[in-house]
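For reference, the chain that follows is the form predicted alone, supplied as structure tokens.
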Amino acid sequence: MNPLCLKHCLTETEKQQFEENGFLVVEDAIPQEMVEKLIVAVDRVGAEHLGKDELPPDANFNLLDFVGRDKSFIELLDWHTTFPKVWGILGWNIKLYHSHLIVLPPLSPEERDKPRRLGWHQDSGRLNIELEGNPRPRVSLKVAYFLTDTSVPGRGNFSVLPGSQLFNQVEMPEESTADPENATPVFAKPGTAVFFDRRLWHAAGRNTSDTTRKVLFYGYSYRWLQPRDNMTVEHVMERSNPIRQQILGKSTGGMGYTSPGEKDVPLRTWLQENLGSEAVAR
């Protein structure tokens, strides 16, 4: 794995921010040339998804299982500025269990002035019904890479209720079109990565600008969690290094997910060799 990872490990301040707020913003996580390469890949994959020769300006979709559809998407799996913070939060027994990319065009003029409540939700579907406890366990997190500029209001800003990952339910205002008082838009420039706990109540804001929002979401979980999408990655597995193979879901068998051996979790060995045994104490 890229040794530059060691320069971007989760700091105590970042850990505290994530634990308290449920999200963490890392600016300039990917350089502009990488952003541009990813936008080209998004436009190509999006056009294929829609059956078009090129991505239309009014394209609007949420495409699951995109990660295996371009080499540049695979590069982000263990990106040196972000992946260390993933293992810093979840530990070493992890994988990618879900990926989706969102293309959100501007609202039509007639829709822009209509008041609507945002679609507040927690991730992971029935985990929020069938897991016990209050709060329920974290289990996974997402890293959102913003490719277009959402650093000003009205651009479909990723919106959060800070600290709400600690509550199984949140109270909504009586007015059906109103959002909670503590609703907070996250302002992100191109190249920004936003990490968020799957339990954090969040929503996509309304895009009243003239700019289409493009964001990549990478969902990391413990290896024993069933994938949330098809994870169509077999075609890149054999040419990936052992740590990427772990991230892509490789295992020696069923027991390897809950009682992993050395071949199941090469990330653990790498951390031991580079950060010492205290980094993998559990």
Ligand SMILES: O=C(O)CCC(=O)C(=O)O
Second form
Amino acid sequence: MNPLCLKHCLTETEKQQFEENGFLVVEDAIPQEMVEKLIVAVDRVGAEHLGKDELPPDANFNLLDFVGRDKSFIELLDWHTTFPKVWGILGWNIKLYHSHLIVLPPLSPEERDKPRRLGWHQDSGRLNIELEGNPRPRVSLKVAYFLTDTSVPGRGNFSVLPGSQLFNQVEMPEESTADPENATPVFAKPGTAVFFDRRLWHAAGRNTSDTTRKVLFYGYSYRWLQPRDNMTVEHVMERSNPIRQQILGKSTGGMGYTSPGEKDVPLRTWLQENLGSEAVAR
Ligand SMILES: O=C(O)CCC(=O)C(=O)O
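Given the form predicted alone above, I would also like to look at the protein as it appears in the form predicted together with the ligand.
Now the full complex is given, and it begins with the chain already shown.
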């Protein structure tokens, strides 16, 4: 794994922000050349998905399981500015359990002025019903890579209710089109990564601008959680290094998910060798 990871470990301030707010913004997580490379990949994969030669300007989709469809998407799995913060929050028994990419075009002129509540939700479906506890456990988080500029309002900004990861339910205003008072758009320039707890109540904002929004979402969880999409990654397994194989979901067998041995979790060995035994004490 890239040794530069060691320069980007989760700081105490970042940990506190994530615990308190349920999300964390890391600016310039990926350089502009990488952003451009990723946009080319998104446009290619998006066009393929829609059965077109080129991505149409009004393309509007949420594509699950995109990660194995381009080399540049694989590179982000253990990206040096972000992956250390993932293991800083969840620990070493982790993998990618889900990926999706969203292309969100401008709203049509008719839709633009219609008031409408955003689609507030917590991630992971039945986990929010079948897991006991209040708050329920975190289990996973997502890293969202913003490829287009959402640094001003009205760009389909990722929107959050800060601190709401600690509440199984949140109250919505009586007015059916209104958002909660503390609804907050997150401002992100191209290359920004936003980490968020799966329990955080969040929604895609309305895109009232003239630019299409493009965002990649990487969901990391403990290794024992079932994938949330097909995780079509077998074709990249062989040419990946052991840590990437761990991230892509490899295990020595059933037992290896919940009681992992050395071969299941090369990330633990790497952390031990590079950061010492305290880093893997739990
Ligand atoms: O597109 C967005 O900003 C929100 C994405 C979202 O709701 C999700 O990843 O669950």
